[in-house]
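We begin with a single chain expressed as structure tokens, specifically the form predicted on its own.
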Amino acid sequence: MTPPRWTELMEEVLIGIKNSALTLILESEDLKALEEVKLQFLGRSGRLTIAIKNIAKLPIQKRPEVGQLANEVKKTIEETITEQELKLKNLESNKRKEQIDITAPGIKPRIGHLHPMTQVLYDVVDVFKGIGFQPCDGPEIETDYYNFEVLNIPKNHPARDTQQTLYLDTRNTKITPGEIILRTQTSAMQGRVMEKANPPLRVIVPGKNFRYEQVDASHGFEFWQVEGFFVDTHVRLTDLFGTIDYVLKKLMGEKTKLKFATTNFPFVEPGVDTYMECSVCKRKGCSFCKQSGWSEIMPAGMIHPNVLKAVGYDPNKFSGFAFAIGLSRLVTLRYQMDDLRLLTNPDLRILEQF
């Protein structure tokens, strides 16, 4: 066999491959069959791939001519595969559309809603805005100065022991150890606000607080408060009682029973504790109210003169009151939940009830 005959045979092989490939491509009825044809001819061990490798065995002067033919065959096969692939995809798409019964009722999507904590928080803010209080926000990572010292709780004051403070690790920094904490009370915003604004002031501060406390049905190491304070001339203790009574009855209902008891907080004088009838047990006694029938809901009092002095106010001219609603506890009482920990439970069977 002479070299020219080898060339003719190679050309015949390439044309035969093209014809076979085009026939199989056009006969493919789905994308899987088309992919198999593609591998049969263009894969690593495909018929065209092997034929192209054999071009190297031809005489040098004949290789360009046969190589050009091989490229044309490959291009034709690839273009036909692309066209057939598009055609098959369109057919499948149309087939799926035909299978959809547009008269059948759709599947209703599950739509989320606000967490009960957020719902009650919005209600609290609305009630206070209605009587002139302005909401503000502050940092959860706080300084010892604003969290304690401005509030008449100096270093080594015994009241600090009740706060169970969480301190941030400030080693290898220029910060004095013990000066940066997770705030234990939103009361820390009293100093920050009053330093920058002059009376009269009516402010509420919703926010999260942190204390290293034993978690139980009515306590958590992470909890929400709504701090509030009112500073003006001639503010009286009766103004505080009237505000508490109005707000809690707006939130919990006009028949809500309240009682007050004297208590001691370094940043108020006098200090009062607000107790609300336990809505879980209706004063019969339960684990949430510790069998007392009453739940502490809102510690408060008249702002201590030392706090007013610390922020640059004249206590002989101005007076005020402050309070802190335990928001987490308020939510559980509003929805008659017997365990505060349910608020942080991600179980949708619980959350979907609100």
Ligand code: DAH
Contents of the next structure:
Amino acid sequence: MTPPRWTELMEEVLIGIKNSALTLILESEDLKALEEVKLQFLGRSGRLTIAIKNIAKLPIQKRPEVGQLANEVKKTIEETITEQELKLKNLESNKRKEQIDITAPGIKPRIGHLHPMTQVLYDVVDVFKGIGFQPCDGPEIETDYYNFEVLNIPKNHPARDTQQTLYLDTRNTKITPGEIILRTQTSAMQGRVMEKANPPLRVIVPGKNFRYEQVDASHGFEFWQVEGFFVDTHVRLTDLFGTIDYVLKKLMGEKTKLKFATTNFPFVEPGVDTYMECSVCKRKGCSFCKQSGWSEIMPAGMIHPNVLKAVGYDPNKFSGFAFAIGLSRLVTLRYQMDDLRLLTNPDLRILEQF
Ligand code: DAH
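Switch from the form predicted on its own to the form predicted in complex with 3,4-dihydroxyphenylalanine and print that structure.
Next comes the full complex, this chain leading.
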């Protein structure tokens, strides 16, 4: 007959198995060690498996009680193993993440590029610098005086009608109404520079202008120009032609076809308009060149004696020429875009093409 001690002994054995199993499980540092502990207790000849088999040797009335304890021990061991397994798996995957393979190819950052306007602007500045022109900057908020008056466009001059002006609201200030405007032309810098410096002068002024314009494929209410002027003794019209020809061929290619025509701007005499063969249609006629085959690109002329006088130069001693490149138009001609508005469209599918 089984002595009654056996039952208590079995219970002690089961508790002992539980304690040592839990200790070993929690101490296991990797999945392999954990698997070994699992085998050691739950495997076919594992300590718990054998103990459970021995329950059959107990007197029948004691078996349920010990059996229940054995089940609880088994459940606790299994649960602890599952938790530890999860913990170790997480640890291992974190470790893997931390490892850096220095031989792996890097992730290339996506680097943008200069906007087509800026690319062409830099080219224009480079070409002019090469022939001694100095770039200079000026205010976009301008006075009526520099934008018009000094350029031989007094108040009520009809030429003002060609440049629909945006005025700043000067109510509640001491400024005369209509005196502060958004500049309509970078020519406004002629007076500012000439007042401060003496000839010889070779200056370009890249910048933005603003006009109250109906926006369409070839007009914007905001547009870029590169104004330029050259003042010295004995500057002649042929110097102007030579300069324009040189610059535009440098920028647009030696085969660029140009033609000149007379025009009228109050601050030049004579005024010259430069036309370039329309690169969109190659003179066949399209909407961009208004079916003319040519694009107006660079108005220019010999600086009017009244302007020279207004800035304090002696027109009998000095002469000069001035010009303005329509930069936005130059860009559309270079890249054969048929709509100026593409230049202010932020869609990357457009910008990535340049
Ligand atoms: N400022 C003129 C405009 O925006 C363009 C212009 C014409 C500039 C003749 C000049 C010039 O320097 O000589 O309409």
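Each form is matched to the other, and the largest set of C-alpha atoms that superpose within 1.5 Å is called the rigid core. Numbering follows the first chain given and starts at 1. Bear in mind the structure is a predicted one, so any value in this text is a computation, not a measurement.
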| query | finding |
| --- | --- |
| Core-aligned CA displacement of Asp314 at least 2 Å between these two forms | no |
| Arg47 C-alpha relocation of at least 2 Å between these two forms, rigid core basis | yes |
| Core-aligned C-alpha movement of Leu333 between these two forms, 2 Å or more | no |
